[in-house]
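Encoded as C-alpha cells, the following chain is the form predicted alone, with no partner shown.
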Amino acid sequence: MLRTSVPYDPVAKVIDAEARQLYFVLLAALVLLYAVLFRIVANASATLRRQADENEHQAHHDALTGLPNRTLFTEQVNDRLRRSSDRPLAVVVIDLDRFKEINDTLGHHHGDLLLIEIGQRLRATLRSTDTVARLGGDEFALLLNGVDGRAAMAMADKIAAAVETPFETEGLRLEVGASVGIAMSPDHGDDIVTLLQRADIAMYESKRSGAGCMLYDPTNDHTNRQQLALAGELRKAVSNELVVYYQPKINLGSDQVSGMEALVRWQHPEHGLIPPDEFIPLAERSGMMKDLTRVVLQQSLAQLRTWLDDGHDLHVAVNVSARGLHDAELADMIGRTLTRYEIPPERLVLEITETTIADDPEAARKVLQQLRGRGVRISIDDFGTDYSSLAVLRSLPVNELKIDRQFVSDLDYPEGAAIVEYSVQLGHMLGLTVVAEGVEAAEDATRLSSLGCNMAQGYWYARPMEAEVMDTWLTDRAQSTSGNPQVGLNSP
C-alpha cells in the first residue's frame, strides 16, 4: 500500500490567512451595511421629525400669515393665566375697517397680501413678551403681558396707528382702519372665553362710536348681558343641551325623500329652544365651534345610521362654519365619526357658504380636497348671495349647489325666475346636483321641477323637526304620496 503524507502546517497557514481575509471582508461589509442603514434610518427619522414639526406648526399657526391661530392663542392665554394669575394682562381684539371693500374690489390676492403685511406690522410693533394671532378673516388678537389699562390703551393706539399707515402692495396704495377692543384680567375676566367676549364687545363699541380703541366698560354692555350669560353656559350645553332638527330634501323627479339637512338648536333649561342665530356667533367667538361641530356630526350620523337600518335611503347634510372649515383636524374627525357609525362617506354632505370660504380660500380648498378625497360630498349653500360664486365653483371640489331662498321666493317675477334658471343650468353644466331651498308653495315645486332642478326643501314639504317626529313624518308621507306623487305634507 502506497501512502503519501503532506505537511499540514503550510495548509493550516493558508486556511488561517484566507479565514482572516474572509473575516475582514465580512467585517467591512457589516460596517458598510451599518453605515448605510444608519444613514437611511437617520434620514427617515429626521424626515418624520420634520413632518411632525410641520404638522404641529400647521395645527397651531395661520397658513396665510404664519401667526399663531385661535387654538395656540387660547393655549398661550390660558397658560399665562395659570402661571401668573395675580399679574395683569390685556387681551386685545382688532377688526379691520374697509378690508372687505379691498377684498371685494381687488380680489383675494391683494387681500391676502394686505393681511400678511398687517401681521408683520403688528409683530414689529409689539414687545418680545407679547403675542399676536390671527383669529380668522380680518380679525387679529393680541396678548399683552404685565400691562394695566392705561398702558394697554397706549399700546392699542400705537397698533391702530401702525395699521392705518398706508400699505404698498404690488404698486397699489391701500388704506385700512382698525377697531380695537381691550379686556383686562383680572378686572374683566379670568378666563379666555370671557376675556375674548368682552374684548369683542369693546371692539364693536369702538367701531360703532368711531373711537378707534376702547377698553371694556360694563355700562356699554347692557344689550349684551344675556349673550354673555349664554356664552358662559354654552360650553356646558355643548355636551348635553344641543339637539339636532332635520328638514327633508325632496327629489323633484321621483318626489321621494332623498336626504335630510341637520339644523342644530339649543334646548335651554330656562329660555327654551334657542335658534342657531343667537348662539352660533357666541361659539364662533369663544372657540367652541370645533366641539359644536363634533356634537352635531355625531348626533346626525347616529340618526342616519338608524334611518338606514330602518330601510330609508337617505343622506344627511351638515353645515360647517368658517372656524370649522379652517380646522386642520376636521377631516380626521369626520373620518373617525363615519367609521364609528359605519356610514358610507358619500352619504354625508357638508354645506358651506361662499363667505365661509372667503376668509382663507387656499386653506379651505385644502381641507375640502381632503374631505372630497375621503368620499364626502361638498355643497355650496346660499349660492348667488356673494360676488365670488363663479370663482368658488371653478376652484373647489364641489358636488352640489343650493339656490338661496331669496331667489326661489322671486320665481313669480321674470328676474327671479331667470336667476334660478341660470343657476340650474350652470350647476348642470358643471356636473353638480342643484337644490332649491325655501320652497313654500306647490307652484314653486312644479316650476323648479320644470326648470330641471334636482332637489328642493322648504315649508311646503316640512318644517325642521326632531328625529322622533321625523320618523312619523316619513311614515305618513310614504302613505299619503303612494297614490299622489306631487303632494306636499307640512309638518305636524
Ligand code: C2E
Second form
Amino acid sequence: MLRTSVPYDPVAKVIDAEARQLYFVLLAALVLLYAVLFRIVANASATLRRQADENEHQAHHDALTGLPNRTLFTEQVNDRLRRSSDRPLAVVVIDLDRFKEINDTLGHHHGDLLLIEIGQRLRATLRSTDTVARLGGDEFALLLNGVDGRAAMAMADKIAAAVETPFETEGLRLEVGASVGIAMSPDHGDDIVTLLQRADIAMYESKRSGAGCMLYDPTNDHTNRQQLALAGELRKAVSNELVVYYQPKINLGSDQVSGMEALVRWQHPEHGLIPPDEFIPLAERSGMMKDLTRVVLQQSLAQLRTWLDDGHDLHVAVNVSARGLHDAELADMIGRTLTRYEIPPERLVLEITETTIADDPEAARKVLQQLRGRGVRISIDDFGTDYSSLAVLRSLPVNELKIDRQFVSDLDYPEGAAIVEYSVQLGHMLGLTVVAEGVEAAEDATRLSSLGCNMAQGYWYARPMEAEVMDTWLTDRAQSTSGNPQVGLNSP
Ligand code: C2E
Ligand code: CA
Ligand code: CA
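Now that the form predicted alone has been shown, please provide the structure of the form predicted together with the named molecule.
Once more the chain from above appears, this time first in line as the rest of the complex follows.
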C-alpha cells in the first residue's frame, strides 16, 4: 500500500480563496439584484404615483381647456368658505351668448378652439389668487377672493370685454357675447350650492334683460326661481304638452279663409294654458327652440293635411324665431315634414320677424334661400317695428309682409293710417302679399280693404282656437257663405 501525504495548507488556502471569491461573486450578484429590483420597484411606484396624479387631475380638471371643473371649483369655494367665512368673496357665472350657433354652423372644432381661447383670456384677466373653472358646455365660473359687490361688478365688466373681443381662428373672425351673474358671500349665501344657484339666477336675469352683467338681487328671486323651474319642466313638456292653436287669415277681396296661423300654447298640468310670450323666451334661452319648432311644424302640417282632405283650401303659417332660423338643419327638417304629410311646399308660410333676421342677416339669408328654393313661402312678421325693414325687404327672398298690429290699432289716427297705407303700397310695389294683423273691428277691416290690403287677421274674425273648435268654425263659415268660391293662396 502506497500512501502519499500532501501538505493541507496550500489546499486549504486555495479552497479559502475560491470560497471567498464565490462569496464575493454571490455578494456582488445580490447587490446587483437588489439594485435592479430597487430600480424596478421605484419605477413602478413612480408610474403608479404619476397615474394616480393624472387620474386625480382628470377627475378635477376639464379635458378641453385644462381648467378646474365643477368638482374642483366646488371644493375650492367650500374650502375658502370654511377657512375664512367672514372675508367676502364673489362667485361669478359666465354663460356665452350665441355659442351654440357657432358650434352648429361651423362645427365642434371651431367651438372647441373658441372655448380654449376663452379659458385663456379669463385666466389672463384675473389675479393669480382667483380661480377660473369650466362648469360644462359654454358655462364658466369664477371665484374672486376678498372683493365686495362693486369690485366684483368692475371685474365682471373686464371679463365680458375680454370675452367679447373678436376671435381669429383659422382665418375666421368669430364674435360671442357673455351674460354674467354674480352672487356674494356672506350676503347672498354661505355655501357653494346656494351661491352658484343665485349667481345662475343673476346670469339668467342679465341674459333676459340684455344687461350683460348683474349682481344677484333677492327681490327678483321669486319670479326667477319660478322661471328656472318652468324652464326645467318645459324640456320634458315639449314633446307632449304643447298645443297648437289656429287663427284664420281672411282674404279681404273674397272674404274667404285663406290660411291659418299656428300659435303655440303650453297646456301645463298645474298652471293651465300658458301663452307663448311666457315660455318662448325660456325655450330660446335654454336651446329648446329647435324642438319646439319641430313640434309645431309636425302638429300644424298634420292638421293641414286633415283640412285639405276635408276640402278646405288653406295654407298654414308657422312662426320661426331667431334660434330656429340659424339652424342649418331647419330646411331639411321642413322638407321631410312636408313630404311626410304630402303638403305642397307653397302651402307652408314661415313667419319671420325682422329682429330675427337683424341678429345675423347672412346666416338668415342662407337658410331662407334654401327654403325658397324648395318652394316654401316667407312672410315678414311685425313689419314696421324694426329699423331694418327696408334693408330686409331688399335683400331677402320674401313673399308676404304682415303689418304689425300696433299700426292697425292706430288706423283711426292720420299717422297710423299713413303708415298702413305706405306699407301696403310698398309691399305691392315689391310684389308681396300684404296682411294686417290685430284687426279688432269691422270698420278696420273695411278701411284695410279700401287701402288695398290683401288679407286680415284678428279677433274681429276669430281668436286663436284649438283645431277641433276651428273645424266647427270653418264648417259654419263655409255654410254661411256657401255659393262663394273658396279662395286659397293669395297673390297680390
Ligand atoms: P305674433 O306672431 O305676432 O302672433 C300674433 C299674436 O297676436 C298672437 O298672440 C295672437 O293671439 C294675437 N292676436 C291675434 N289677433 C289679435 C287681435 O285682434 N288683437 C290683439 N291684441 N291680439 C291679437 P299669441 O298667440 O299670444 O302669440 C304671441 C307671439 O308668440 C306671436 O306673435 C309669436 O311671435 C310667438 N309665437 C307664437 N307661436 C309661436 C311658435 O310656434 N313659434 C315661435 N317661434 N313663436 C311663436
Ligand atoms: Ca306671427
Ligand atoms: Ca305679428
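Each form is matched to the other, and the largest set of C-alpha atoms that superpose within 1.5 Å is called the rigid core. Quick caveat: nothing in here was measured; it's all calculated off a predicted structure. Numbering follows the first chain given and starts at 1.
Answer yes if the CA of Asp112 moves 2 Å or more between these two forms after aligning the rigid core, and no otherwise. Yes, shifts by 2 Å or more.
With the core lined up, does the C-alpha of Glu261 move 2 Å or more between these two forms? Comparing forms between these two forms, the Glu261 CA shifts below 2 Å.
State yes or no: after fitting on the rigid core, is the Cα displacement of Phe167 between these two forms at least 2 Å? The answer is yes; the displacement is at least 2 Å.
If the core is used for the superposition, what shift in Å does the C-alpha of Arg98 show between these two forms? Taking the core as reference, the C-alpha of Arg98 is shifted 17.0 Å.
Superpose the two forms on the rigid core and tell me the Cα shift of Asp157 between these two forms in angstrom. Value for Asp157 between these two forms: 5.9 Å of C-alpha shift.
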